Amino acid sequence: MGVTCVSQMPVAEGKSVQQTVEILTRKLELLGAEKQGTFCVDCETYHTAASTMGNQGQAGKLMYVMHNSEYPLSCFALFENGPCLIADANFDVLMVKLKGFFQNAKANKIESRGTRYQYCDFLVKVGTVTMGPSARGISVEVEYCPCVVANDCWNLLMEFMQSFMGNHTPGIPSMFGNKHDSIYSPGDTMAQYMELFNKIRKQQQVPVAGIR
């Protein structure tokens, strides 16, 4: 597990989500990146049940339960601006038993699926983000495998991302500012996906063309 940056790639003007994904992956292949299977990251939203809230005007808390195909035996539970709990896959069963406390907002399920690419020491995942049947955006995850301290490799990560993302190369993720010289962990990647998914959910725009 190396230092990872997760960002959103805007849909190219006049193109669909799928066409933009194809443009990106073609650039990666021209660089010499090789396909290494597929990936999936999904996220389900749970909100605190009304029966557990003392005051009527009190805002409920949201919890995000996430899975990543890179870690098939793990389940990640995150609160916005809060801690990340890493549990085994049976955590999903526990959430069913806790339905009196947390209720699943099923309409909010969101996921990113796509192809993994390996280029030298970099692992790149370009995914189509979907909610229900609609494609809502594009995620790009870039991992620099040999390094586990963000400050030591951010410039190298950015330089590589510029080679295929151009002007859409992201800035330093907000969470990196809190990490400084600490060790990067899988939970940090999931926190970035949570931020990305929430950003895409809030974008008030007509769903773009579905996957073909």
Given for the second form:
Amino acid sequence: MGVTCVSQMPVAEGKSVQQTVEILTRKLELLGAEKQGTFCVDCETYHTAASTMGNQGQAGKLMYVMHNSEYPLSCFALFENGPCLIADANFDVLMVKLKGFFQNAKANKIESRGTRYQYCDFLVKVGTVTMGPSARGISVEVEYCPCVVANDCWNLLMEFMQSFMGNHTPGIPSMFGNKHDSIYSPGDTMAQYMELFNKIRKQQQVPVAGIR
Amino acid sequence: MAEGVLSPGVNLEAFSQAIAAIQALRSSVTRVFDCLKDGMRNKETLEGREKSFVACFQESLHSVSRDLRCVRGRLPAVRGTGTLERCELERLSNLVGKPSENHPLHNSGLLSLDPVQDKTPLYSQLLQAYKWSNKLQYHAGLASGLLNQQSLKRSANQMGVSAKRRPKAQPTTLVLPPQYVDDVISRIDRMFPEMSIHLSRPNGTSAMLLVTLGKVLKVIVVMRSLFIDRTIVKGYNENVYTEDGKVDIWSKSNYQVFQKVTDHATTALLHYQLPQMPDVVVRSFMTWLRSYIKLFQAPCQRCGKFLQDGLPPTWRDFRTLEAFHDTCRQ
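Given the form predicted on its own above, produce the structure of the same protein in the form predicted in complex with its partner chain.
Below, the chain from earlier opens the complete complex, with every other chain and molecule after it.
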């Protein structure tokens, strides 16, 4: 897995989510990127069940179970600021068995779907983030496959992102600072997605059309 | 003589003159012998016959000498005929030219006698082919003289030098004991902290090196005694072993950037050459390779950017080790 940067693209003024995605993909195709199918990243939230709480006042922890179409046989389970578990796809079935301890908050299911582009050694995924039936935002994931050390290629990634995102290029992700020289892993990408989804959940819903 | 010349050396004027002169000479010599054979019949006395015979004989010899006239003028005496013949014929044959000079093909020159020149231009084509191959040989001789001034040889064989004169130092660098190669490689391994070299010999005596440079890339180097034969550069997370567990020396990298670096590494191993001191060559190559530790971090020294066509600066200058894009390098 190469170094990946996941960021949010703000919706353009006066345009819908769909239109902004189209603008982005057209810019990518002008750059010379090739379309290579679709991708999907989804995230389900689990609360620790009240019956398992030992002491009073201990806040329930939230666990996120995520899937990534790039790794179809894996399942990622992470706590916020906590460890990340990379498990087999059967983990979902295990979670059903653990109903007593972890309860699924079905309304909080969030996912990002879109197209996958390849340009030289870069992989770009532009997706529409949806929660239920409504589109909430745009996620852009850029991966530079040959490099495995995060801080080495940040400048390179940023230069590439500037070529098609322009002013909306994000700053360096906070987790890159924690990585130092360790090798980048897929769990880090999922942690970035988790942060993005949480941010979008907290945002106001995007106005549908026109400004009142 | 310029008139009547079809091709250099062929002098038609002189030819026709020579043929006419020879015909005249032949007829006067025949008359001399006829006169000698027949004698004189129409005089009564012996003296008269002798006198007229001598007169007739003299007259025929005159005509012979006339026909063999030299540029110096007529000579009335008979005794000079031998030298006169040689002189006239020499003059004419010099004008005509020697056949062997114009036709270097000896027996195959007889092809030129073929009258059907248009349909089978064999002779002219043959001549052209010979001229071309002579020129080629000459140019090849010049080129080999120039190229031998720089010792670019990577093998121990010397063309054109007999076994006695072969210098002693040359073949030894190709037949080094494996222990020596191991020592050199382990010394280079200790030179740079961020570069580690692992040596194995899965296929006979040729060493295969697996060089790991930081967390950036891995290089597979195939050696022949202490000379570097081939390199393949792959990413840090790519698989460098085959299913057997041996080092995979054939498959290319999946990433375009490392395919480009592989091409540059091949250029480098052709650039660093010193047949007499192969360990210096290996050291220089490893020093050059080490500059790739900042493959993703260094911008191009020429344009200042990181990316060009999606590739980072992959070229490292051989002397200064500065980073350039492949299209920006000078």
